[in-house]
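Take a look at this one chain, the form predicted on its own, written out in structure tokens.
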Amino acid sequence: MKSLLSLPSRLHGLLAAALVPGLLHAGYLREEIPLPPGEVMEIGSIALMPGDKVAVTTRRGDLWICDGAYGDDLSQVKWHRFAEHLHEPLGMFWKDDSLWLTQRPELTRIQDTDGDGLGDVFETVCDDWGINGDYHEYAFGSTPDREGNVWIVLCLTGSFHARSDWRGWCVRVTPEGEMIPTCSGIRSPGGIGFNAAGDCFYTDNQGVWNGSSSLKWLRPGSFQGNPTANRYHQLADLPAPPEPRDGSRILTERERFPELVPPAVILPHGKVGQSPTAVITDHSGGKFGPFAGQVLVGEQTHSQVQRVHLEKVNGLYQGAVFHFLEGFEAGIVPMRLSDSGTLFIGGTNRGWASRGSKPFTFERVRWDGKTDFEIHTMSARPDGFELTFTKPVDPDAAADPGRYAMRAWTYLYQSKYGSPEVDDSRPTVTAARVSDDGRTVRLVVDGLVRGHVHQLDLREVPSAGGEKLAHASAWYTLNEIPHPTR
């Protein structure tokens, strides 16, 4: 019997509080979905299907399919049941009429064969990695790379150890299903995804041998940074990976072995949340606002996303955090995006404390078309850096050197957990450079540190209309410093 469960308009009273709207900054509004009563909805993973139907897995094993996601009533949503006892589902898409889905043990294909509304087929695509019940021992699944393989990232067990086949590594799964191991030194993922050029990263969180957490990018055959699961090299016959030194630097390091690829982009820690979790691009093509191309982040103790600029120099990625949107109710694990620009964020507080005042939620953001004063990029220059901005800046405000500030840093790259910001450096803007638009300045810097976070501060830069920069600092990783010629 097909399980369907309307929201009846008895209830609507009691979901007023849920459908009230809110203003995160000009042009973005959160509204909340209402739940099925009485259901404890702790979304792990999200999949836009088609007919406008938006499916969701819970981390206790349920997968729910909900119509009425993308109306201007949401009130009217309903929830129908596909399937139950899944095992902590992290990560699923849509392909080839069937639900796909990484859970703990395996990749998972699910379809309704009958067209009732319930999975009835259950496919193991492939499970050749291990798992032995420790409560960390999750596994984050992408939706399918241009070739169709699915990428995974296996938490370490406990987070400290590995103590299951492939755990602390990424593998891909290949249509066929064979698994691939693609990258050793994975810590606790918390979120796997494409850039808009099609490589893979994914989000790690502060802990032993990360320094703080930061956005990585899998590049095939690297070594992320955490010696753990080094071992699992021998299940087949792959090269070792470093050793690296316990107290060190990553810069000194990943000279001394090249297959370690420094984080694309450090979250410094309390400065950019703590634990980041979802990793998806804007596609939208200009639909979701005028970050287009820019890698959304997702935040799931301060219940925030943030917005990465990425750029790749001399064969490295790199880039800029900024903050961008906060105000969700629950802690943020998985994001989708349509390609008409609504986003699509589960949240859930369960095991780590999150802002906001519920214990779950299900919500979207829509953009109206109006935009704050934002720094738009920041990308690296061989003498500074290049800011572009949302609007035009006052030229005489931006072309101060004195309005702009910036310290550098890096972490401990060690065996405890965590680092303090070490090896503190002051570098100092000496000049800026506005254009003829006023959309970009052009900044020298004196005293680059290659390696360092670059936290830039401006806030009393204004706009030519004078408006004050919603979000006035970045933070720039510099993994390396453009040639001269570029």
Contents of the next structure:
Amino acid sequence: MKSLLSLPSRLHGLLAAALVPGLLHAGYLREEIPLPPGEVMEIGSIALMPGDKVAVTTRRGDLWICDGAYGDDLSQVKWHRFAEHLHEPLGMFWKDDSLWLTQRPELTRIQDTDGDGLGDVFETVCDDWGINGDYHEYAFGSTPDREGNVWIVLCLTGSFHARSDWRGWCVRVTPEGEMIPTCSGIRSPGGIGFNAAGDCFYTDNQGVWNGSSSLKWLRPGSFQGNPTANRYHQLADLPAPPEPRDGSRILTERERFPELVPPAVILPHGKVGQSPTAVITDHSGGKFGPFAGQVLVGEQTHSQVQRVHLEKVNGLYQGAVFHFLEGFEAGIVPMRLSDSGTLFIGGTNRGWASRGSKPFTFERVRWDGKTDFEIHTMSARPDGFELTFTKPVDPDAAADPGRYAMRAWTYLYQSKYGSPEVDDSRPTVTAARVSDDGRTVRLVVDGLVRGHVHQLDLREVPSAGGEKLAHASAWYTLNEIPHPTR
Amino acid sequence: MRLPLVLATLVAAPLAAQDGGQLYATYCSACHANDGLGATGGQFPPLAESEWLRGEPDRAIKIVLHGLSGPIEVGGRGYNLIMPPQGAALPDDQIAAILSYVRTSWGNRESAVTPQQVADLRLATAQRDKPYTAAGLLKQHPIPREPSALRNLTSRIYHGQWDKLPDFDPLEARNIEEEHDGRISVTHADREDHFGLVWEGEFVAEKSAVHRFRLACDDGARVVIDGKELLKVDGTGPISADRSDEKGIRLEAGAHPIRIEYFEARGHEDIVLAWKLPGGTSRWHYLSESETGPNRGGRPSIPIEPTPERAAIYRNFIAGTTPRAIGIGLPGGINFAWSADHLAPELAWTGPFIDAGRHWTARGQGAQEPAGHRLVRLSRTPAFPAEARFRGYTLDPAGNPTFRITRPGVVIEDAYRAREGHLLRTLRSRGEETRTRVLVADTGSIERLDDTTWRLSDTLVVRIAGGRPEFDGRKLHLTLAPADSVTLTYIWR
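Let's compare: the form predicted on its own is above, so bring in the form predicted in complex with its partner chain.
Expanding to the full complex; the earlier chain stays at the top.
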């Protein structure tokens, strides 16, 4: 904190509050990045730029570039405003010497051609989707996929209706600006991104036809479950999406309609979060801890970051969600994780409240090399699950099946808002086999239920060194039970 | 080692006991806050001492079951948010537990709620498929009024024309009434303009404490307690945060003489008077019939203006044009809104540019009216042939925009800047040998002044250099030839 003493007094109040780092839990250090004084920085997008610069946009539509966000001394951070008053941008990346921005009405490529530090070319790449003046018609844009396409999820009108073209759909925009309608059935997204394999995922919020919030796989041609905006298939001569039965179950309906892709990972409402947002993948190769390749999901209401382990079984994505990082200062909306292992999060709670009580925030998280005792992965097996851990488990305790408690349930697939947990079931762990290195535990489970979320609690399984799990629950969405091999 | 097993089982068990506090923390506290005061310093509605919880629980049960959308006033403060419905997600016993907790916490002293009460209302409202509005719910379940702290209240009515509070003492009252409900109200006057009212009575303090009083009025009023003036809002004007007064005074338990003087000049009339005890959780108690606080529906003003050196831009919903609106404020108070749907400047106005308060607070609902004056709606239909597309814009170092439009084989640039109080617009066409017909104006009152000049409205004239303007009696068009450049000068007068 010595660096504070030399700061100009105007900045002092701001930074003194901001620069007290918070230890999330072993190994992860959370720090607030000082913001330009007097500015309302309700951050909606983050883009990583060359030269260790970071660009952000605010809900007010300002685009700022931050220098020094990777530095050890955050009091040296410098900001400059690159563009002003764009239309509620939610998604940004850097490519070809330009910032590419998904804002409410369009995908825009922004350049500074005269080098004066201000954006001067605002090229409209694509504006082929409808907006009608409703504030809830948000557009969340991805980074480019491997072909350079930007994936954009278009929230329903008011999050309930389809009153403008392609609301409730996911579209891809090619580098040439062509819009390709890609998936139907979307309700109210909070973020979009790619997993390690390059497949696109988005988060959709609990509400009509969403019993719980979830992480969903945007398989091209798929129906994501909300039929409100089905009729727009007529605009492009696409096949009609399914009309599911109200009050059914996702599993039942997807067996009728193969194009209905079930949520890859349900984020059980209340238990895991209430408003999932950003979707990013850890490409740091271990610089952000032991979870390389896993997906991180932002959570606005609970001001948290959840961790997701995905796998593909019988052609569908599924997997487990774990609590990971928490205690952020406002509701998280965008996230970016640099290859060098710095996680940036931005947040706001205007209009949608959050546990973090500040109106807005910009923070970073870095890993210092210490590893907590965590469940690393949870994978489905034909007769149970396989767990891996970040540290060896206590072999005796971990081999006791009585220390694993399990509950499974699903949700009504219905036009009402949300759903209770239904079709409750109690699978039993009948055997737990610990690997020689103590890193893997194979659970044999009696009573797996296809299509259900399986909650696993293992609080009383310590590490070989006697540590308790930092997060002792996992929620696995068992869309498919793997076939026995051989 | 049996104990850990028991614990593990407990951890995995559902919330069978229905701990209302725990459920509240999980599902409600992010918005309403653990202390019931509303998250983020009250940016979200409080539940502590909320009048919406007063009396029967039906109002609250219905809101939890089906949600609530749109403007609502709680504790004298306006909100405009959405409470998502919880009925499909939470069972009756959990809703009952949460509401029982809420109705008995943070100073709330209402009855507990049973699962049966929730079940009954769930059944009764099963057909409902959208959230309630505050107004609709109040019709079904009016909030019971709490007794006023005013006793032995009388009102005197005076007639007269004032623009400031008069000295009422030498004036003769037209009428004297007893106000048994202890509420002051301008509706008891016998006319709508040019009158005064003086109420006298006793304010009964329940305990010895500093009492805060708040007054808002249209037009002027003052409040005198124990013979001393406490609050005053004088002159004429509507109820607003600016026209309100709030002060504290220490009162011992017991009755204190109170006198409230009020006058109305013309137009709307109202008076709002409330008091509260110290402390964050205590609520305003009204002494007036009106309970609309000065913060009601109010949003902060966040004006956006260009600097002398650089134009301002504002991309958001602007009333009077299409959703893809791009507002431009040029130095010197020359403003326009360019529609990226219709590829045209559809609104033009002078003076202040625009207020972002609507879009930059709460969820930012609705379209914002331009801030200035001499607003002209130039056109409201596409200005270019159907295949024309918006390609974005460039900003010069002074922030002046040039919009880019393409048609097959043609690029059109539409550039703007301010000059000598006028709006200067230059249209250029590049590309193949294709002419482009462009709608300039369709204001409904276009009048040709000479070969190059048209009056577009009472206050706006356009002069067009080049482009062979055509006026068909209703619409004004021009035609852009290849490599052509047409200059339009919009002149306000």
